[in-house]
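In structure tokens, the next block holds one chain alone, the form predicted on its own.
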Amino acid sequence: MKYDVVVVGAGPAGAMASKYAAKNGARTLLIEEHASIGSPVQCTGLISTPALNECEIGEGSFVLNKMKGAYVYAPDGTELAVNGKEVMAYVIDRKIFDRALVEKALDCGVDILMKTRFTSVVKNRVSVISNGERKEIQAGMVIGADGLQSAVCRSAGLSKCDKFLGGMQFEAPYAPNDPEYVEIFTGNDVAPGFFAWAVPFNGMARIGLAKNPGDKPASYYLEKLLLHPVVASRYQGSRTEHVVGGIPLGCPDKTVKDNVMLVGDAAGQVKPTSGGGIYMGAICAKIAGEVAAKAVRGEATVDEYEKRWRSAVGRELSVGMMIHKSLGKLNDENLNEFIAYLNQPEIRDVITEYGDMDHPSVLFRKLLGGSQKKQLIRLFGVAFRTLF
């Protein structure tokens, strides 16, 4: 087999990646180790109107709710409710958004091939298990879409991420306050150096957390977490879809060698104040389609690539993971009074016309500029007011 381009990995970067390849003139092959795409699930399913947006692919089947705010809940108790103008975020399921995408894909001319293993790329020879049987493709470019753990990456020699934080989830019948809210819990008894959540569908709930590499696995804190006094009385009872798996965080030095490029997780573009991957990783698997199909051709080299998508969105994943860091340094009495400091009016109104998702700093440098300022830096450190 021979491809222009060979694209590991069919998740939402790994599919928008193999369209845009395919678009820019390069024959492209998608290949995924899995006997279905959207399998096994390893996300808790909660995107963004502009994450949407950049996927291309507009309202479908796999959206089960719209989320219109949430609640922030500190750790002594107190809650911060957040309100959005419009829907803000969708609960969706992911096996199904994810077909949907590797559909739109193969709609533009992509080839795919399933239950196949990628195990390395040398020099234009990748080498791949599929369906048992080892297999050689020639590429011309290759781009790793192959998550956390990615085998493109130690392939090719490229550095990962910066850490790794470790989370768990189920899904249980739940009764919320608000449908139309993410519920959000904060402290180092349930989710340290991050958060936990219970986000609400169709009479369910997602419950789980994401937290800071540790002694104590992440089932640990579940179990205190289904002890929270919100979530003990409105949990009842019973589990299923249980995923466990991790978040990358902090992107490393490289992302191209030769002719590979990362994207996605394999890249670490990750939002570090949320853990979502598909809005950063939308944006960046588009330029590494395109690129890779120009560079096919001569036009363009992998560094172009990297320039791109660093002048896209590297300040904002560098900012977030500053904000990040300075977060998780709090502890609980810390976050008590952060909550508290959110909570006020004037600053409430604030996180309503600015609060975003995808763009945390554009909040955060608004707080920052407003009459409450001195509060919220004796909180953070002076280092944080140099951040923006």
Ligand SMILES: Cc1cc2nc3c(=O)[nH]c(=O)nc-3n(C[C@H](O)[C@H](O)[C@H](O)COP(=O)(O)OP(=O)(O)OC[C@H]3O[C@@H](n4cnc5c(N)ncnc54)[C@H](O)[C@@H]3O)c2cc1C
Contents of the next structure:
Amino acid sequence: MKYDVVVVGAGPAGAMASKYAAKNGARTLLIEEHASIGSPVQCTGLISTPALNECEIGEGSFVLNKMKGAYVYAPDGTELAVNGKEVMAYVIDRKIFDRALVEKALDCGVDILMKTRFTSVVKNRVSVISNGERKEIQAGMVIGADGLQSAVCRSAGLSKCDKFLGGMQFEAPYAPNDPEYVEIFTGNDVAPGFFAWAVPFNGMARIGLAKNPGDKPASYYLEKLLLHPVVASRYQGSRTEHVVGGIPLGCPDKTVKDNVMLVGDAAGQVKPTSGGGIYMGAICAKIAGEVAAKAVRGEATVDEYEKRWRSAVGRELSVGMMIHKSLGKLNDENLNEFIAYLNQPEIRDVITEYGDMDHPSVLFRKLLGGSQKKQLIRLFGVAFRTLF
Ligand SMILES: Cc1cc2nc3c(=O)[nH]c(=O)nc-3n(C[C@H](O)[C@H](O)[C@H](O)COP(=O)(O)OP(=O)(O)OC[C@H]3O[C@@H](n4cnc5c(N)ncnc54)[C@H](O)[C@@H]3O)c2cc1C
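Shown: the form predicted on its own; wanted: the form predicted together with this ligand:
Full assembly next; the chain just shown is listed first.
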């Protein structure tokens, strides 16, 4: 078997990368280790409107709910309502969504091999186990879109991301006050270093959390979350669709080597403030696919991919990482103070105007330029200001 471009992993990043390689003229093969696309699901399925646009599939049957805002709960129980002006995000069914993305890639001429696990790459030889049989595929370029445990990353000798958050979630019947609002729970007793959530859809919710590594397991905090007064009053028992997964944060210094490029979770292209990886992954995957097709024609090298994706989203990811680290250092008292600060009417107006779940740096820049900046600088330190 011989292909210009082999893309490993048929998640959102792999589907988009293969589509763009094929659209740009490369004979492209997508390989996926599982027997079906989109399983097992390791996602809450909350994506912003721009993220859906970036994926180029419009609103399909995978949309389960449309969200207009969020309620953020401080450790002391104070509620902050973040109101969007219009639909801010979609709750999606990841299985149907991932399949729709792969179908679009196949429409562009991509070949696919299911039940085919990548094992190694040495120069142009990609080794796989396909339906139990060892095989070798000749590949001009290899795109590793094989998620946070990337075997392509390991085989190419590239470094891993800075850190991995532990995530856990399930679905259950849930009666929210407002089914168009996501609920976010903060606090070191709820989700140390990150946050917990309840994302409602069709009388249910995805209830889960992500947390810093170390300390107690995510399952411990998930049980505690169910005792939170807000969750306890809405959660109606009987859990299904359990998810356990990691979220990679902090991109490695290099995501390319020889004829290999990493994309999506494999490259740590995940928003450090929300843990969302679909949006940034899609942006970078398109670049990877296009550059791979050019590279097989001798019109580009993998370095073009590294340069272009970092110029598209690198700054947002590194500022996001600094915000993530700064928020992670706040104790519960500081978090209460931060949420009280955000709850002031004039600050809430700024959030409504400039809040953007994909680009939190825009909001922070505005807040640090506003009249109430002293409080923010006191909480996060003077150095924080120099980021924006
Ligand atoms: C609890 C939790 C909640 C999340 N919620 C959200 C959210 O609400 N919104 C959001 O945007 N993101 C969310 N994420 C992150 C999101 O799921 C990922 O960022 C996204 O799936 C990454 O896409 P990807 O294509 O890079 O990798 P993946 O979706 O992980 O796809 C990788 C694919 O590669 C395949 N593969 C792996 N190894 C091999 C191999 N050796 N050979 C062949 N195939 C292989 C896998 O089977 C898989 O199909 C969440 C993550 C977790 C853990």
